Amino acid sequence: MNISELKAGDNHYMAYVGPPTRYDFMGATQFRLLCTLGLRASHNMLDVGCGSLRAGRLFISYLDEGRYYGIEPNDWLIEEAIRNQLGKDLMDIKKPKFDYNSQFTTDIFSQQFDFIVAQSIFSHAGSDLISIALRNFKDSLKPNGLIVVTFIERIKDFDGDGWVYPGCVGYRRSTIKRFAREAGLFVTRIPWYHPNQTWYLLANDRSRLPNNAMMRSLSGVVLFVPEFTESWKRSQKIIRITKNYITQILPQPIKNSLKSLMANRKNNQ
């Protein structure tokens, strides 16, 4: 089957979870992001809404035996992913664990996690479900663990409840921060590239969140792929804004010293 003929939400394991032509990218970008945030093979990771293991197939291969956990209400998605992407032998070697609840019940595994990921889950959830999910995430997160999620940012909050699929919902930045605060979590927005949504990090400990100096390493830029040219342009815009801000706050003597330093370097080239 030519997956480019499928639409997001179609009844196929590569399409039901999102645009099928981005199946590879959306898995890879999650893997890249978590490795950048410190994921190691010995960590315990929970993938909430793991779907057809779009990212899970990469994490399962990377993590040590028994370290990957997934929650997905649609068991057929996982079955199709194992059949078409991973194979039974890898499952026997890595021994991932799955649960099929739709209530964001994370204590089902009786495990504390270093990382909890929920990509494109809250973009389909009312505030009632988001509140339940974040409280459960907090209870299952190690003291120094990290929660990695995406939201659709909008200027007006979705005011419905329950699960919305395949439609999408969004929230204001202030509301997203309130969700975290009410769950007893610290939160920050990061500039890691996503074609349609925005990445947020949440933690029990504020020091587990990246500081401003670290943010420049969280761009998620994709080079030489025309479809994702926006990621590079956006990164360059962020760099320009940061440089302009730093230039504005620096004292004039330091600015003059920097200009002299750059001039001398140019003359010596």
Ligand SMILES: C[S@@+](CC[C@H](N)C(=O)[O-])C[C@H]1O[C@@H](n2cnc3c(N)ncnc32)[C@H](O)[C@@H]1O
Given for the second form:
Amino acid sequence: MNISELKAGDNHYMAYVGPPTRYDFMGATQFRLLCTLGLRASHNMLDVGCGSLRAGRLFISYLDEGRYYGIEPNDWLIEEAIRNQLGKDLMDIKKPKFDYNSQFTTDIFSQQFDFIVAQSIFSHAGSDLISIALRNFKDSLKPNGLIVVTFIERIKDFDGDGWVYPGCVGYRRSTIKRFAREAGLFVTRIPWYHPNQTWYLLANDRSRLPNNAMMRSLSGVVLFVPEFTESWKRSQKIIRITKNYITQILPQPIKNSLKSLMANRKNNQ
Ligand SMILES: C[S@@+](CC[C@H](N)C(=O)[O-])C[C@H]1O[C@@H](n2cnc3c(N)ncnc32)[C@H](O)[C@@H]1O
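Could you present the same protein in the form predicted in complex with this ligand, rather than the form predicted on its own shown above?
Then the entire complex follows, led off by the chain already shown.
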């Protein structure tokens, strides 16, 4: 099967979690970020919505036995990842633990975590779920632990509830900060590159968040891969952000006309 023909959200373990051609990058960038933030093999880490272990396969190999925990309601994703990516031997050696709840329940493992990651989870969640999730994350976080999450930043808040998939939802920066405050957590936005979301860190202890000098090292750039040029070329990033902003402020009928115009142009080419 040619996985590049699949769309994000399709029923294949490499596509269900996002664009299948970025399965490698989206796992690697999470691993690189966590290592940059100080993840060591002896740490306990929880990967919420771990999906098909895009990142989990790297964390499981790196962490000591029994240190990786994953929550994922779609158990088939984990099974497919074990069959196609990790293999049973590695599971026997590293003994990762999984739970399949969809309520963001984190105390089932009876563990306190050094790191809790939720990549591309709040980009599909209403504010009801985000509030529950962040409160639970706080309860399961060590006093000096770190929560690492992504949000889609928008100029208007999504005002629905529940889980939205494979569609995406977004929030204003001020709302994202309010979510953290209401859960009793300190929060900061970091410049680590993400192709369409923004990384945030949350902590119980303000001093656990990176200071300005550290922020400069949190770039996440990828050199020599044209697809990720905007990770280090400011001009390209500005073009994408401007396009994104314009699309958000345009009224829906104009967006629809532009869409059909583009579709016609494509068909005529
Ligand atoms: C966009 S994917 C991201 C997967 C993974 N974090 C990654 O970066 O590869 C979203 C994942 O959240 C899972 N999910 C759906 N509902 C959830 C819930 N209530 N709690 C946790 N995860 C959920 C989906 O099954 C899917 O695997």
